[in-house]
Structures are given as structure tokens and as C-alpha cells.
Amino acid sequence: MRAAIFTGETKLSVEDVTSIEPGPNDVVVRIGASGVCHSDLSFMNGTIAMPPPCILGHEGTGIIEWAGPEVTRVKVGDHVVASFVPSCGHCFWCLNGQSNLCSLGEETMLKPKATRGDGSVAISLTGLGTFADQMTAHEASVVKVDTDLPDEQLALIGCGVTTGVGAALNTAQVTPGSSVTVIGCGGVGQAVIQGARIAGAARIIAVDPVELKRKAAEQLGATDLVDPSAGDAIAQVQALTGGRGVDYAFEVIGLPDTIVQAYEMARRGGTAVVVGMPRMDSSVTLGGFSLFYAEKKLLGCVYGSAQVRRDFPRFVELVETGRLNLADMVSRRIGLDEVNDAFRAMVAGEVIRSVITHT
């Protein structure tokens, strides 16, 4: 099979590899499409440590071509969306309604998946590796979907959509008539905006220095646009909310400064949600008295607090009924050999999402 591999360099190496024999609980999926997510870049640039060689990609969809003898949840021929956090169904977190924290993730993360031409063994990102034409994954890492939606849209549900929409609906539980601000309007940020719109937020403020992203945010549900390069973003948000700040502030970048900014944008008694992935060695400093006196909530958010076997089908239905717009989140359709240019376009602010397609 062909795969895009992180070798420790700044660009991925697209090459032929040989799949390692799958295990009894594994499935082999023919990939139809894979979104190019900023989290992949975070592993490439060292924000999150990942030992090379590693097949990247964690946002994808496809058809099961082979299922191990102990696989019970899916079968050959099923259309599935990959989940970058597995959902085993029987660990402490799964049994307590927090399958987005499933302990099986640690086991699947570093499992060898393919042998390269030089004999080295490659693992796969989050146990998936969707930047390939074929993927081997544990059955707990895929969810069957019944839909005619195109793969380029379904792929986004595997990460960006679930993380963003879930942050609004599950983590923050945005209420009808409320006010929301979203700092960072890439693919996940656009999904947060849509989640807030679906939840019935009255005012949704999109904060991003890139005009293309602000315009996309307006199209997908933002009522107000803030350019942080045009002046203090906190002051601009407060001016739009009668000086109070918003009910819910979402940080979708992963920087300590913007996490603090989101906290400051939330009104007294409001909620700030950290959706972006910070560096592992980063820290955030907040005033101690403010934590007490403002009575704000500061929430972490892993995978939109999603329960994927419940939420993937829900999100599919939202798309099918026109409530969730994934078509306009796809900026470019590319082949696997164009993956490095997709990261260039991401950094340059030229796209919301590039999607690798194999059809």
C-alpha cells in the first residue's frame, strides 16, 4: 500500500509500504477519504511528541475489506468512520459515559502497522494512519455509518466535526439564546460555530486574523466577526456583549495566551472551553482571585466529549437534514502525493480543510 509517513523531517514521505499482519480484533479498511487536520501538523512540528516513522492521518472514512476472527461490531463491506480515540465499551471511562477518554487508546497508539522499504517498522497516528490507501485498526476505532453522504464529508466527522460540534453540544452544553465566541476558525473552529448554531446560540462571534476564515465562519453561522489584528480582541468581544463578555468562549488554537484570552472573554459566571491542543510542556497562568470571584468555569475538551457510537450517527443525520454543513468546510480535494502542499496551505491560511480522496 502507499502511505504518507512522518520520518522526523518537516515533510512527509509518500512511499510504498507492506502492511503488518492484522490481529484478531483488527479490521482492514480501504480508505475513501482523509481530512488533513492541524493535529497532524502538531505531531510533525513537535507540539506533541510522536516517534517516527509514523503513518499520519486520523480523520478518515472507508469500507472494511477484512475483519479479524474476534471482531464483533462490524463486518466486511461496512462503511465506517475512523475514531481517533477508540471506544472499547468496557473500561472504566467507557462504562462511565466518557468513552472519549477510553484507556484502549494507550495500547493502540504505538502498535506497529507497516514495514518500509528500508526494513524499518512504522506505527500509525492514534492507531489509525488514514494518510494511506489502506488502514489497519482495532475494531473499537471504527464506527459503522449508514448513509449516502460523500466520503469527503464523512471523513471530517472522524475528528474536526466531532471535536468542534461536540465541544458546543456535549462539553459546554450551549443553551438557546446564549452568546458564544470562538477563537480560531479553522476546521474545528468552524465546527464549533456550527455546533453553537445548532444549539440555538443567539450571538456567535468568530475571532480570527484570516479574512477567508472569518468569511467562512459567517457563512456557517457566525453573527459577528472580530479581527484580532485590528485591535484588542477581548475589548471587541466585550463591546459586542454590553461589556459583560460571552456566556461561552471556545479556544480552538492551543496557545496559552489565547486560552487566557478565552477565559477573559467569558462573562462572570460564564464558561471557557479549551478545544485546541497545547504543547505538552505549556502552562497557563490565571489570577487566583479571578478564579474565585468571577465564578467562571474553565473546561478541558477531548474529542468534543463525544461518545462516538452515539454521536457519529447523530452528526450524519444532522448533515442529511441540512442542519450541519460539511460541504462548505471542504476547501480542496487532493491526492495523497499532494499532502505536503496541504500543510503549506493550512499554515498559509488558504483553506478550511483539505481532503485526500482516493476515488
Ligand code: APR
Contents of the next structure:
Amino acid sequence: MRAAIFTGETKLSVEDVTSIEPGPNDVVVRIGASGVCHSDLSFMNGTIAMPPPCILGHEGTGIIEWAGPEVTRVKVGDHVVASFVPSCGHCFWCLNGQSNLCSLGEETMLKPKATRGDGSVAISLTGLGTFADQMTAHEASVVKVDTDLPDEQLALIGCGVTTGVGAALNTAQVTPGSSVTVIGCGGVGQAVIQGARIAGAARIIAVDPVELKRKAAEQLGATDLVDPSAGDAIAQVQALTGGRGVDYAFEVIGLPDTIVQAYEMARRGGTAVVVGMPRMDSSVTLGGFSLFYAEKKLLGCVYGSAQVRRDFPRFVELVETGRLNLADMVSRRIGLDEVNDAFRAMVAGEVIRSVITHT
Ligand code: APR
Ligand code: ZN
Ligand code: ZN
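Got the form predicted alone; any chance of the form predicted together with this ligand too?
Next comes the full complex, and the chain you just saw is listed first.
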């Protein structure tokens, strides 16, 4: 099969590799489409440590071609969306309604997946590896969907959409009539904006220095736009909320400075949510007295607190009924060989999402 592999260099190597024989609980998926997410870049640039070689890609969809003898949840021919955290169904977290923290994740992450031409053995990002024409994954890492939606949209449900919409609906539980700010309007931020719109927020303030992102945000549900390069972002958000701050502030970049901004933008008694993935060695400093006196809730957010087996079908239905707009989140369709250019376009702020399509 062909796969885009992180080798420790700044560019992925797109090459022919030989799949390692799948295990009894594994499925082999023919990939239909895969989104290119900022987290893929974060594994390449050291934001999160990752031992190469590794097949990247963690946002994808496809059809099951082969299922191991112990696989029970899905079968050959099923259309599935990959879940970058597995959902085993019986660990402590799964049993407590927190399958987004499923303990099987650590095990699946390090499974060898393919042998390269030089004999080295590649693992796959989060046990997936959707930057390929084929993927071997644990059955707990895929969720069957029953829909005619195009693969280029379904792929986004695998990470960006679930993370963003889930952050609004599950993590923060945005309420009707509330005020929201979203700092960082890339693929994930746009999904937070849509989640807040679906939840019925009255005011959705999109903060991003790139005009194209602010325009997309407006189209997808933002009511107010803030350019942080045009003046202090916190002051601009406060001015829009009568000096009080917002009910819910989402940080969707992964930078300590903007996490502090989100905390500051939340009103007294409000909620700040860390959706972006900060560097492993970073830290955030907040005022001690404020932590007490402002009585804000500061929430972490892994994968939109999603219970993927419940939420993937739920999000598919929101798209099918026109409430969630994924068509306008796909900015560019590319082939696997163009994956490195997708990272360039992401950093240059040219796209909401690039999607690798195989059809
Ligand atoms: N203030 C506001 N927005 C900013 C700022 C800033 N200071 N700096 C950058 N941005 C914007 C960029 O212009 C871009 O639109 O943040 C956005 C980030 O978007 P993407 O690069 O498309 O990233 P995305 O895939 O949405 O992921 C965002 O979520 O899942 C995590 O690891 C992922 O941490 C990353 C975050
Ligand atoms: Zn992602
Ligand atoms: Zn589990």
C-alpha cells in the first residue's frame, strides 16, 4: 500500500510499504478520504513527541475490506469513520461515559503497522494512519455509519468536527441564548462555532487574525468577528459583551497565551475550554486570586468529550438535516502525494481543511 510516513524529517515521505498482518481484533479499511488536521503537524514539529517512523493521518473514513476472526462490531463492506481514540466499551472510562479517554488508546498507538523498503517498521498515528490507501486498526477504533454523505465530509467527523462540535455540545454544554467566543478558527474552531450555533448561542464571537477564516466563521454561524492583530483581543471581546465577558470561551489553537486569553474572556462564573493541543512541555499561568474569586470553570477537552459510538451517528444526522455544514469546511481536495503541500497551505492560512481523496 502507499502511505505518508513521518520519518523525523520536516516533510512526510509518501512511499510503498508492506502492511503487517492484522490481528484477530483488527479491521482493514480501504480509505476513501482523510482530512489534514493541525495535530498531524503537531506530531511532526515536536509539539507532541512521536517516535518515527509513523504513518500519519487520524481523520478519515472508508470501507471495511477485511475483519479479524474476533471482530464483532463491524463487518466487511461496512462504511466506517475512524475514531482517533478507540472506544473499547469495557475499560473504566468507557464504563463511566468517558470513552474519549479510553485506556485502549495507549496500547493501539504503538502497534507496528507496516514495513518500509529499508526494513524499518512504522507505527501509526493514534493507531490509525489515514494518510494511506489502506489502514489496519483495532475494531474499537472504527464506528459504522449509515449514510450517503460524501467521504470528504465524513472524514472530518473523525477529528475536527467531533472535537469542535463536541466541545460545544458535550464539554461546555453551551446553552440557548448564551454568548460564546472562539479563539482560532481553523477546521476545529469552525466546528466549535457550528456547535455553538446548533446549541442556540445568541452571540458567537470568532477571533482569528486571518481574514479568510473570519469570513468562513461568519458563514458558518459567527455573529461577531474579531481580528486580534487589530488590537487587544480581550478588550475587543469585552467591548462586545458590555464589559462582562462571554459565558463560554474556547481556545482552539493550543498556545498558552491564547489559553490565558480564553480564561480572561470568560465572564465571572463563566467557562473557558482548552480545545487546542498545547506543547507537552508548555505551562499556563493564571492569577491565583482570580481562580478563586472569578469562579470560572476551566475545562480540558479531549476529542470534544465525545462518545464516538453515540456521537458519530448524531453528527452525521446533523449534516444530513442541514444543521451542520461540512461542505463549506472542505477547502481543497488533493491526492496523497500532495500531503506536504496541505501542511504548507494550513500554515499559510489558505484553507479550512484540505482533504485527501481516493475516489
Ligand atoms: N488568535 C486567534 N487565532 C489564531 C492566533 C491568535 N493569536 N494564532 C493563530 N490563530 C488561528 C490561525 O489563523 C488558524 O486559523 O488559529 C487557527 C488554527 O487553525 P488550524 O491550523 O486549521 O488548526 P486546527 O486543525 O483547527 O486545530 C486547532 O486543535 O486539535 C487541535 O492540535 C489541534 O491544537 C490544534 C487545534
Ligand atoms: Zn485532529
Ligand atoms: Zn475503553
